[in-house]
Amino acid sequence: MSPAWRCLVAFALLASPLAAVSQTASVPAFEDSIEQRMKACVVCHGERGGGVANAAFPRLAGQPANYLAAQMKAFRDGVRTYAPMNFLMARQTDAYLDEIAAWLAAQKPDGGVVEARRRFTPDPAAMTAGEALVRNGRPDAGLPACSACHGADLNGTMPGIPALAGMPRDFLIEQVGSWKTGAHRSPEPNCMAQIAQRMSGADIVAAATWLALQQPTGLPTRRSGPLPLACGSE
């Protein structure tokens, strides 16, 4: 069919009104919920934002709803840069994202995703330095273990701090990467940019490499003591 049928085809379809009802009858209705609108964000996320075993986007499910909502907000404003998310985020009103971060904050994170990452043997010594740090720290370096901010259990605590529990390591890797070099933006004081500027590039791997591969196993729990460093958002 030649460019000047089609534009007539297109013409008349567009024209007529029985051609227009019949296309709508054959599309069924749309639900118009939150849990249906968080389907778009399966590709990278997971289901129900529970994580993908095999990339480095991070999960969702199960995150301080604070902490979701404040990392769309920095996206939307373009204090943090990733072009696809500053691009969904773009005409996002505060209240929207509050309600995204709240339905997301109130899901399970696939458990397959870790037991997926457990069929590769990772470096043993990476991994026992890893759990040493994530555990214990380096005092004499002014290194802070992970769980002193993030929880025993590493799932997190409220009202803002993310769980580590789980996510993917090279997620992991270019987010305190990214804090090492200053592209990574936090409210001052920047507690991570502290940490990380005291991380050789072995201790992020190492603490990463540990993290991916534990099991969350609860939902983030409520601050009862101080912050080892001052944080701004904390």
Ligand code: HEC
Contents of the next structure:
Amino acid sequence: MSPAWRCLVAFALLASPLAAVSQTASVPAFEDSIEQRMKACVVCHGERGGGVANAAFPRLAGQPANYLAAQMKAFRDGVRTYAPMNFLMARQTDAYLDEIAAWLAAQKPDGGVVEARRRFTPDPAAMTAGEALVRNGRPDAGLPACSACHGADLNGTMPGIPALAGMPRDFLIEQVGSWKTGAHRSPEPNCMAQIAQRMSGADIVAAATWLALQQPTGLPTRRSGPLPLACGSE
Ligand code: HEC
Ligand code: HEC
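Next up, can you give the form predicted together with the ligand of this protein, since the form predicted on its own came first?
Whole complex next, starting from this chain.
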């Protein structure tokens, strides 16, 4: 299904509680629960937000609730742009988006998503370089380790830094690439833009290749100690 079709299906589902009102008594009652409404997201984000193997769509399950809520509000307000997401989030209230974020944060990532990617053999040089960059950074270039903020296990850190483990490679490349070009705006100081500017194209591909094959192992942890760079969204 193309992204445009996926979006139309999703919009119909997200709006379906209204349609349910006009149904006759002979039709089984529509269960208007958050779980039902989140079926609108399955085509792109997987069952219960658990992720999909073969597309540039991020997993949502188990991400910090604060982070998910902030991103949905950024799409709604046009600060972050991806047309289907802008369309779906338009006119949703803060309270509804906070409720969705809390539900998604409590779901488990789908481990099968990462396993399905292992059918392809990644470039071994990119895997080695990617792991070194993620775990150690490059201190002489002012590039901190990704794990210093995203967590030793890359499951994300509370209150608002997202997990990177098991995110799709193309999604990771696109996000970091768009911070590098300035297309992706985050609250100032925009630490991810500074980090992206200190990475080459090959660095971004290497880190993304390795990260996409890491199994998420749990929920975000609470950090102790300061971040290596100030981040406005924390
Ligand atoms: C047509 C496919 C599609 C549908 C349907 C869709 N999304 Fe998305 N969503 C995306 C893509 C692609 C991105 C990443 C966009 C970008 O490049 O910034 C995204 C990003 C997000 C993010 C930010 C995640 C992150 O890690 O940065 C959240 C939260 C989100 N979507 C929630 C939802 C919810 C909730 C629904 C259902 C109501 C939904 N999405 C439906 C495609 C979709
Ligand atoms: C100084 C702390 C810090 C470091 C170091 C860091 N990040 Fe981040 N990262 C963040 C913050 C904060 C966000 C959330 C940005 C926002 O709110 O828009 C983020 C978001 C991201 C996202 C978006 C994920 C999603 O689900 O939307 C990606 C991808 C990412 N970082 C990749 C990396 C990579 C790769 C590295 C290492 C090269 C790295 N980060 C190092 C703080 C950091």
